[in-house]
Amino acid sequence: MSRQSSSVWAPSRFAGRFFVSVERWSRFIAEHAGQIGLLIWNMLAACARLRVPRRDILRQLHIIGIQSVPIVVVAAALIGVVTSQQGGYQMQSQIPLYIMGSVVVESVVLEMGPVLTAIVMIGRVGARITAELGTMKVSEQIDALQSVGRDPVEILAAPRVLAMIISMPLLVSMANLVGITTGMISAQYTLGLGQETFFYGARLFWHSYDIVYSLLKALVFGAAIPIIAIHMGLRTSGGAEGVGRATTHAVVFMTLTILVIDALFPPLFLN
């Protein structure tokens, strides 16, 4: 009797644990989505009321944009070299080499430039934003701002988001240019592909919309990264350990978000 009852109750216990897990994750996702939506609304309201300090925007433009140029240039140069070398290895003696021009240009502009620039910015800027705001949260500096009537969204959140939205298309444009240049140079030295032949192949499959697609990706990535970083920073609790935990979770969430957005772009904007 006991064996039969236990076998009957086993599926019900599994179903109970399953629904509890679904309920917990649904609540978790809804909580984050609601807080992010409220954060976006408050930032839009602050921008509409012209309450965002321009001095803070310029300061964040220097930190986020100008100081990120060296690492973005290095990453883009390596992107171009790797794309050219791998493409040449796979296509040599099978199809005309001038196709390498199209492979490098389209790969860098449509995919590698925006996505890897976003990944670099997650590590350099996104983690920094989360750590800064998380430290301010656990040390009660944000509470102090609110106690004197200052809105943390206007002072801390909106300038970082605006600076990232402005900087990201410029950085991606620079990454595209550097990646194409280094890809062309690499093809010239490793495959013997001249500049005229390289650009002839690039023009065969080039569409003017490709650059719009690349910059649109940059804009979306530039908004998603700081919003998630700020959201995770403002949720931080638990002292120094909590700051580290929030920064780690923020990097994971930002990376997954960028990859999901990147996967949604082709069916939405290329078809």
The other form holds:
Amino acid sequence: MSRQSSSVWAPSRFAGRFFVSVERWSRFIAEHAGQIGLLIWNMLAACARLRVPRRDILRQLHIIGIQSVPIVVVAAALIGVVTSQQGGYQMQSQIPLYIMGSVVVESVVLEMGPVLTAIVMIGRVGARITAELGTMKVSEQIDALQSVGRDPVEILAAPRVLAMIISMPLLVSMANLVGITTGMISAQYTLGLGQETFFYGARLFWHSYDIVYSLLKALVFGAAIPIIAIHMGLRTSGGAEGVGRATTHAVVFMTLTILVIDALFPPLFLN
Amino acid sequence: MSVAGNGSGPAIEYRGVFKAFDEPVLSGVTLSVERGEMFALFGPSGTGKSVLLKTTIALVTPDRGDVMVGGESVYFGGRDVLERIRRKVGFVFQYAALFDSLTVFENIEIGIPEENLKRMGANAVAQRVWESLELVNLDPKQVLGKLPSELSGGMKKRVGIARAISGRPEILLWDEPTTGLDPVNTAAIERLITQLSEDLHVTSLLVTHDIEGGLDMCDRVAMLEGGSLRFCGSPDDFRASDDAVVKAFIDRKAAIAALDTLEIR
Ligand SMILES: Nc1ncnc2c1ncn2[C@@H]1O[C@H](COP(=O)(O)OP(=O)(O)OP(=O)(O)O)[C@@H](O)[C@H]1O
Ligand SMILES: [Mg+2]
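What's the form predicted in complex with the partner chain like, now that we've got the form predicted on its own?
Complete assembly follows, chain above in first position.
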């Protein structure tokens, strides 16, 4: 093809490619959305029929909830310190120092506590779930489970999701407490802000709804992370490399989902 | 183990099963396996024998067609029917597919349907697991507590068979049960298949590359090639067939000749 004719055709070729990729993307999104919807539906059905083994829920509570405590506490402690220091840095001269109490408490409770706990849990729990189920999928263990009349959604998916939904609000509550405490201590040492003043400032702008908002986030994140992880695990194919690929994709998918949900929270729930 | 189930008609009936992955694999397979029958399925590597077996209990969903098991539809019968079908069908996977985080005992125990587990009680379950291992010529004392990663390939395979029979299914689907086993263990598995069929009227559909073994044991045989059935009939007819592909499977010389003339990959 000569150079001229190709440049004449370029716009329509571009448009063609554009529509092909739009089509591919919408099919991709529809496929994931459909599969996730079905997964959620099957999981609800399994819970409604009380078919989820209690022993597995307890086991997952241990792995997902209890074993995550140390990393969540460490992350929250650091977040508290950083929030308080950064706030202090910006808050010289005119602004009264007691505002710091509110800055630390509100940013930890409304944003940092839930979101950072979720990010930690994506790495610690989400990736693990995808890798675990992905390996079972590519080695035909999921097939084998079905062949003996067991339902992977009941036995593998539901216990993990339930454990995560139970754990997340507790972990986030803990992260909030720890973050506020370290923020307060840090403010005391670096800004000389006493405890009473800190809490005076915190109370000034505090709504009891804030804790509801924080725990609601925890709950939604706690459902979204394992559901995506399981979905990505169960559609894994292609051996060890496929498991690696699925896990990476799952982490990206979970992180973006958490950030998007987080961005939707203020317009939906803070009015 | 119960005699053939309720309802009438064949134990398994494939009705025009189509399945394509990137390329077409099964293009309209129609086949029925009678109750209590031992049926062998041969075919070149990669023609979709494993895929066909998996469509029997909806581990792979066909693009078109249906499978009937004991007169009930696998794909249009709903969830309860599929659950019932999976309970009465045992599946021996080509690569064992053991649960790698469970011990041999737990791997076999899970082959017993949940409601039976509750009814039987711990002792009867342990007894059943023990028996299943003995049937596949493994020493229960030696392997019960081990993890699959601590077993040899042939041992894994036999644990997979023990799992498939522990639920006392009416129908067994065997995907190359003797591939990779030594001659003594091959004989043990072949005897097990025959016993299950003769003593307990279990229906067996056996995918195998051991043509002689399959022809000796089975009541009928079929050959899957290029996505559809190339042959279906008695072992004697199979031996007497003029079909070049069939001949290539019986006779080493014909197989060598087929290398150059036939499109078998
Ligand atoms: N999950 C899958 N995804 C994509 N392709 C698949 C899948 N399963 C099977 N196939 C393809 O289907 C074809 C048939 O595979 P199958 O495992 O049924 O062969 P087979 O007849 O059992 O061969 P063998 O005797 O070597 O076990 C192969 O070409 C394989 O690549
Ligand atoms: Mg195969």
